[in-house]
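Coming up is one lone chain in structure tokens, specifically the form predicted on its own.
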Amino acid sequence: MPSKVEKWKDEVYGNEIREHLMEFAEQGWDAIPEDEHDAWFERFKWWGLYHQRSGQESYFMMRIGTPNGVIKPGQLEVIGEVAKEYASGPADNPEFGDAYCDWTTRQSIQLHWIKLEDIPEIFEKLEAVGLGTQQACGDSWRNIVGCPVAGKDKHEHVDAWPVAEDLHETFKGNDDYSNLPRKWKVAIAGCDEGCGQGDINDLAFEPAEKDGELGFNVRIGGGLSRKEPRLARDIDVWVPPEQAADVAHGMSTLFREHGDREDRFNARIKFLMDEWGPEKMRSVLQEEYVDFELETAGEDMRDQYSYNTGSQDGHNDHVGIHEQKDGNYYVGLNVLVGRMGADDVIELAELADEYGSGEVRLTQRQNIIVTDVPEENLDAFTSEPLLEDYSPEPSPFMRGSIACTGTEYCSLSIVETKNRQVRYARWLKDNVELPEDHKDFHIHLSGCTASCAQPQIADVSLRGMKTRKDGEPVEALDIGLGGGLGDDPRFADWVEMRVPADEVPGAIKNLVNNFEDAREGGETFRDFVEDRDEETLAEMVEPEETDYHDPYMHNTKMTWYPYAEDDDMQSSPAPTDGSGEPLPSDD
């Protein structure tokens, strides 16, 4: 039997949608069924909103997609304009203040608090300069990710821009893909440092060489969510630029006709390739999903991986100072923990049009670069006030860190999340040394399993749960260590369970001392990992509380909001009109 979310989707689904939203929007909040809410909010995550959690009724988060990370000249200033103007709760966050922008890591943008009502508003002036929310949710193709500075890099052998581009124009909108059994990922890029990431998408396009021709390879079915993280498989295709769209269509439809639509649990292409294995899902894709004769692998680049490998060498990031193909050059911002107010987007958005060409692209790390700035621009841009905030030249605790939504405004989360990475950054940088040739050293917070954050590729992995504490119910994190892509990706291994999050900070004190004490010559922190067993490992975590005080260890999860003066779910003044103000009770 299909699962309830696809008899809704049977029911009104795709494009669609929009007309129902925008009736919505017109009439309010009260006119969405109490009944029905369910079902129209897994509706309209297709058009990027997703509801907030329990004690924010009537606002939602708004996801905005842009393939590639790629942020037009015009379209950061109008970005930072409708976060100011509509993205405003009805309380502030200490560490950030009022209306912000989200990068992700998968190099789109989030805003929070958006009403409905303003919704209709909100899509006018996005797609006014060409920005729209369509697809970057629900079950259909999301926003495409790869190299963030494609067209640009010197590391460049196959320009992917174009071709991120035309699987963009092909696949958004097109209702004959709008309707998959779970949300499909798509990773495509072309230089040979590996900051596609694509052995954790559904769908990866590798740079790759066949015959003298650079193309791609094509891998299959990667992924980290529900605690059962997979890497991407060759399937031994290789196709040129001009196929990759084709393919693309192939694996697309294939996923839509035999993913699992009864167990969402089930729904991904990762567990196909489970049961499939890579020579029948080629051999499925050759003979039922393609009209031409699928080539063998190429000779690929994966041995020259840098990026997110821990190797200490080359690009592991895109922040610093780089010089373009083209000898100008791009300069990658550290934005900690990839949230930005919205004053300072729409500074970058000026200063981007000041010394560069307007031209700004996001990160999978939730870090943003600004593109095309002459040699003559450098000292100019970096000196800029605004860059003493988002340095091109952080701490490397700072440039490291990750963290996804959390408690703040998800439902899923189970702690909070981005306040935390900030708090544990910023004492970690004051506190702790690396070695010397550690330049790189990557913590990544999720609150939950869904691992929005990307917590198995990172060189500490940070997991949202909850524990004890002298008898009181406290939040807590589960630590991993080792993870990382590139040549030999590898997942984290979860060494220490469930520590409470004050004590997070001392544990990652220790292990870095126990590692420069006990590695053996150049070692890196990754092989180190890899080179011992779990026991080792979990000996050497020894959390302990310090002087780094954690004002978030309640459960925050059961607050209305986290940081809220009061924060029990009867003190919450939703849900609330199109002005904000709060709804008559049904009571």
Second form
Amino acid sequence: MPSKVEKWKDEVYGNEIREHLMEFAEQGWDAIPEDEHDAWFERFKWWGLYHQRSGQESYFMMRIGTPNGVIKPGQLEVIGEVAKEYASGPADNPEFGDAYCDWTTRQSIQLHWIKLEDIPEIFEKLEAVGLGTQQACGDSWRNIVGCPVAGKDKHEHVDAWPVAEDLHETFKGNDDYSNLPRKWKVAIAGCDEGCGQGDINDLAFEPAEKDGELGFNVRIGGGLSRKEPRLARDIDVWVPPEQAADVAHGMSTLFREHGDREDRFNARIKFLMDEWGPEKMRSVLQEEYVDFELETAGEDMRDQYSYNTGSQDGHNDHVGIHEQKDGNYYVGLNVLVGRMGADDVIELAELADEYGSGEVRLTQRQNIIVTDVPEENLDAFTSEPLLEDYSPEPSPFMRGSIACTGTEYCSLSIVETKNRQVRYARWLKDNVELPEDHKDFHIHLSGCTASCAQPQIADVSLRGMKTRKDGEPVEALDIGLGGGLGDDPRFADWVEMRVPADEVPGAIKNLVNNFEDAREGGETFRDFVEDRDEETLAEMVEPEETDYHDPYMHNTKMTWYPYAEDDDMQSSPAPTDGSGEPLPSDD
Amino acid sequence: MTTDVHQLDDGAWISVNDSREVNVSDLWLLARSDFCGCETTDFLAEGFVEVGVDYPDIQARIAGQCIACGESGVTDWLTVGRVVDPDSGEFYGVVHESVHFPEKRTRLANAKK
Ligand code: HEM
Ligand code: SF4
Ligand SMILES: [Zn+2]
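Complement to the form predicted on its own: the form predicted together with the partner chain:
Then the entire complex follows, led off by the chain already shown.
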């Protein structure tokens, strides 16, 4: 029997949701019939709106999809202004204030506390500069990710940006693909650094050469969620850039027809890949979904990949100052846990205009890159006070930190994430010394097993859990080690489970010290983990209380907002009307 | 009216008549279950896998983990609350911190994924 969600999607889905959304917005929150809440909130996702968690009813997270993370001149300012005007809620965040943007691990933007009533105005402002929220969530083609410096980078072999843009234009708003069994995540990259992160996407195009021509090899079925991480598998297909859209059409149509619509937990294409294997995937694609002879795979560049490899040389991320192939520079700025205050966003938009071309780009490590800066502007730009907070030369602990949304807004979450990771990063910076030769050290914190912060591909992976301390339930984290991408990608080994969150910084400190003592020669952290068994590693992680203080031990999900003065669920002002005044609640 | 129950947002919560009623991240104490070797399982709910109605009980099978011993899996059917009067549809949640007894079999009229 098709799932409930499938039934709702059969009734109304895709582009047509918009008129209903606009009508509800005109009339206000109360206009959504009470017995249709679930159906409409499920559908709104397709237009980038996700109803926030319990205690925050009537407020939405809004996701803006920026393909390949490219934010064109003029767009950043609008994003900052929209955040400033509309993305503030009934309570402030103690680290980030009351209006901010989240840069996400899929090169998108998230705003929170959005009111239904404001949506028409917001859409108008975004769409006036070519931005949009269409298909940012929901069961369809999601934001396309890729090498964030596509078209600029010296390491590039094929310029993947026009291909990404073409895919975006072909598959966004296209009714043929608007109702897929589940989300469909695509990555494309043309550089030899491996920063497209194709291995953890449903469909990946990665650079490869065939008979002297540059194009892409195709991989299928990656993903991290639900304790079922998978690396995308090679289906032995090479495409020239001009045929990438045909293969993408074929693969997403195959997914539309063969994905499991009865069980949403089994719907992602990674599970179909488990069942079929790459040979069958290729032959079904060839026989039923493309009308030309597929080429076999070309020669890839994976052995040159350096991104997130832990190799400690090459390009582990995009932070710092790097020359572009046109002689200008891009300046990658570190945004701790991806969150940037709206005023800072507006200021950065001005600086990007003044010193660069006005374009900026988002990375899959929650950072932002200002592109096209002429050499003569570098000194003045990097001396701007704003860059003290968003540094091109941050401490490795700041630079390597990624955190998801967590209990602040997310229904699935088990623990608080972003503010905690900010405090971890500061404490680690002040208290832990990495070995001299380690400039990159990635710590990713996800609030649950959905893995939005991609913990399995970090040096230190943290995942939300609970435990008891002195009999009382407290927030805790599972600790994994040694994950990363590259030619030989590897998911973290989970070695120490349910560590109380306030003992995690101590655990990382002990781990780093033990690593320094026990490593042989120039062994990198990643190799070190790979070469040792779980028991040995578990002994090196020694959880310990330190002078680190964690204000979020108290089961933050049970609050209406973890940082409110009176955080009791019963004290929530939600749901509220268009001006933020509490409405009588139905329960 | 019939009681309408489903799990949403990848099993993050149970909706009863379009109202969010039961959430993940709570701890449940499970007794007489073979979920793990512990006398009582100190169970962290991470996702609702199946939900159903066995009037007046609202029941669910929950994916999660015993935070005492680390065993993870999916529970048998647990009563998570009641809708005593189907006409009003009002939901009364159980106290998840008290002790619960998962059942192997259930007379679910309309178990749904
Ligand atoms: C309200 C907040 C969010 C919710 C409820 C949410 C929900 C989910 C769920 C349910 C999954 C796994 C399910 C699946 O396999 O389809 C998932 C995976 C993921 N999400 Fe989120 N998410 C949220 C925010 C974010 C954010 C801020 C990002 C950053 C871009 C993000 C990026 C991802 C990624 C990269 C994965 C894992 C990779 C994969 O399996 O494809 N999500 N999210
Ligand atoms: S990893 Fe879990 S807690 Fe974090 S944003 Fe994703 S769904 Fe929410
Ligand atoms: Zn147990």
